[in-house]
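The form predicted on its own is given below as one chain in structure tokens.
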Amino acid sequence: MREDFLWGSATASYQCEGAWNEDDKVESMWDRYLHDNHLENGDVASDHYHRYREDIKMMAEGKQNAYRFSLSWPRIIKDKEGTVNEKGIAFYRELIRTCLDHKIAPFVTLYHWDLPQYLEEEGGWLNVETCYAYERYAKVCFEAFGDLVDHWVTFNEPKWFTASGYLIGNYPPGHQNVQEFITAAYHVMYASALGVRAFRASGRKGTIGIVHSFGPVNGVDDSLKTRIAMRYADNYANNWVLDTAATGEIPFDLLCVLSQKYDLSFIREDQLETIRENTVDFLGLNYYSHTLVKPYTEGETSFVVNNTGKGGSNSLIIKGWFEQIFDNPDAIYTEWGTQIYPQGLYKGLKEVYEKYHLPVYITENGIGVREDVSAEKVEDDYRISFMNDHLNAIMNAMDEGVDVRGYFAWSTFDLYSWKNGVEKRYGLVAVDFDDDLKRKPKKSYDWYRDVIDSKGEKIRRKKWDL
């Protein structure tokens, strides 16, 4: 294990921080969303907007030597004029602070989905505008925070808050659009360029990546049709972020096929340009299981995801394209759908470093779910059984050259957990959200610490036979 290897957690400023509406923050769309449709929401969250230094002290004590979180942009740019809140920025800086105060490393994501409302009213992703807007917020944060920060992120996950916004209808701005879809993500990684760009050009130290919800495509048989399934679902689920982030070019083949039906002359050369001029230093995988997929049978294009873990089901069909398994009678599944395979990140690592050569960290990786906080300690072992095993497939990777640079829990502590509320339970902590947001750290949480302190020497190592 590299001596700076970073061992982590990570939270996202909506879903810990609280403080919605204090300290001259304005509204985001999922205050908007969420309030406009009385759905449960981050008004409060973890409260760590006001509790940064319990949990930073916290981290410290478990041998955490990194913190990944997110700034957030409501709370830094009050206005579509671009004014900066002050008060946001000293609250983000002293947080930093924090975190170097006890030798943990600030990994800092730009943009965790927390759209400012007054951005969301111009046309959000869908506006071009926007881009540039990103740009001048990444600017301010640059500039803020630069002297004190090493990691930086562009986005986290844009596949997932694309899809969920534009195509299934889950998440703000909740349309079910293919057309949108296809012109908010393309604008989401032409801003994540300008982002790289307005980086390279403030002169600052550092590096800086994109993460992405990494779900390394894995097919049902070795046939031809499953292999054409297959590159369907990998331009879907990955090219399209990890192609166009690390190499500068959109996949091609996607290009060719999406141009047949959908208007793609929103699509600049200048912008292209862009984004084959500043690619990324590193990318982040938050990796919670594989995609396995067979290919299209019958039936329109449908997506489906349980929010509520309560014998909900997922599904997704493309049609033409491919249709992805839930439902494999083989495998482990967590309450809310998700397959536990901890093989599929190791194949996706492998895949991933050979296809890219850059630099990986593993941002986020955990299992949901419901827990009776109430006792003195949560003996939660199934988690320790999830981490271990995903542990285990790093190093395996590592073993075999892949240069793995970091891993990240989600999450620190219990947070919300977007539209599945805080029900569905991340933390290496518990939050008593029931009795004053009280602390406890897991038995999870106990044994990450004693894995940092053996620098891994401590997990259970087997080999699979993929």
Given for the second form:
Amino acid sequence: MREDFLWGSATASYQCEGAWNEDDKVESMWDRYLHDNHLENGDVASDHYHRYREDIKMMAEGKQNAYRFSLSWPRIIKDKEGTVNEKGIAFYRELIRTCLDHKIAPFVTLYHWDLPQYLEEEGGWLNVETCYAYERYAKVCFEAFGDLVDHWVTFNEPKWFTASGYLIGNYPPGHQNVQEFITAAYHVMYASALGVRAFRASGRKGTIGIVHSFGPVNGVDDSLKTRIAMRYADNYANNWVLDTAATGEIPFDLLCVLSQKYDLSFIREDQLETIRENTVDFLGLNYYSHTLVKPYTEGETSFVVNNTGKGGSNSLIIKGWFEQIFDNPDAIYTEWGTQIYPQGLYKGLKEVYEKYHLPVYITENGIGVREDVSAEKVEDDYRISFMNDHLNAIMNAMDEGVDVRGYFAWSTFDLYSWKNGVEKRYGLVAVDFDDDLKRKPKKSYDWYRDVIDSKGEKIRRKKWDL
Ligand code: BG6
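Having seen the form predicted on its own, could you now give me the structure of the form predicted together with 6-O-phosphono-beta-D-glucopyranose?
Let's see the whole complex now, leading with the same chain.
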């Protein structure tokens, strides 16, 4: 392991901060959506806003040397006119300083889904003006925190939040419209390039990347039909984010196919030029599972997402393109229907590195389960085994030359999981939501500390012949 390898864990503003309307923070689209629909929300969440010092100290005691978190745009910019909330700036400067005091590198994401509601009301990511508002917000952040931060991320998971918000409809704004999905997806990638450009123009030190919900594609067999389905699936799940951010080119075969049915006239040549000229320095990959596909057989395009964790599988069919398999009898799934498949990370990392030759960080990896946190110690051996096997996958890929520079467990402590509530727990540290939000390190926290201490030597290694 390199000496400067980042061993950390991750959170996101809406999922952990709480304090949803304190210190002049304005409403985000998630505040509005969850309040209006009377759903479990992040009003209090893990109360990180008030307890970040305790949380960061705990990370340091766990030997972690990096913290990936996101800035809340509605905490920093109060209105359409771009008025800066100095209290928001002060909060994050203090949080970042606390990291640095503990020798923890801040790994800062500009956007982890909490769009200010005042922008959503103007059309959100369907409106190109949101891209320019994002650019102005990014400039404020580089100016306010650039002296303290070396690692920046433009967006967390463009694919996940645009597909969920505009195609599947289970995230705000809750639409199901392919044309909107394409428009929003493109605008986010354009905004990301504007963010990269603003970073370079700021003259700040450090590097900037993008974080992707990485679902490397595998097929059921090697037939031509399956390989075509795999290409469709890869374009849908990965390439439009990774190719665009890393090479500056939107996959051309994807544009050709989309142009037959949808209106792409909103794409402007000068925007494509900006995308081409402002590629990222690194790729952040969030890995939870792979994408196992078979050729399309029949039925309309449809998506089913298990947000309850109470049985009921996920399903995904894109008419004419591919079907995703979620019920492989040989595989192991979580209660939420996520397949546990560390081999996918090993193979996917090699593919990504071969394709883009960029440094990679694993910016999220973890397992969401129900847990009884009333005991003094949560004995989460399943999480230890999950993390061990995924770290093993990363180390195997590194042995073969892949340039992985860091690993972030999701999540630093228990927090609010989008639409699944706080009972889908990912944390290394338990948060007792019924007892004053008390923090208690789980067994996995201790294990991870020892792994870090051993520089990875403590990982039980095995090789796969894939
Ligand atoms: C990633 C997100 O998609 O996965 C996180 O970046 C999210 O914000 C994590 O919480 C786990 O997903 P979920 O839906 O189980 O919370």
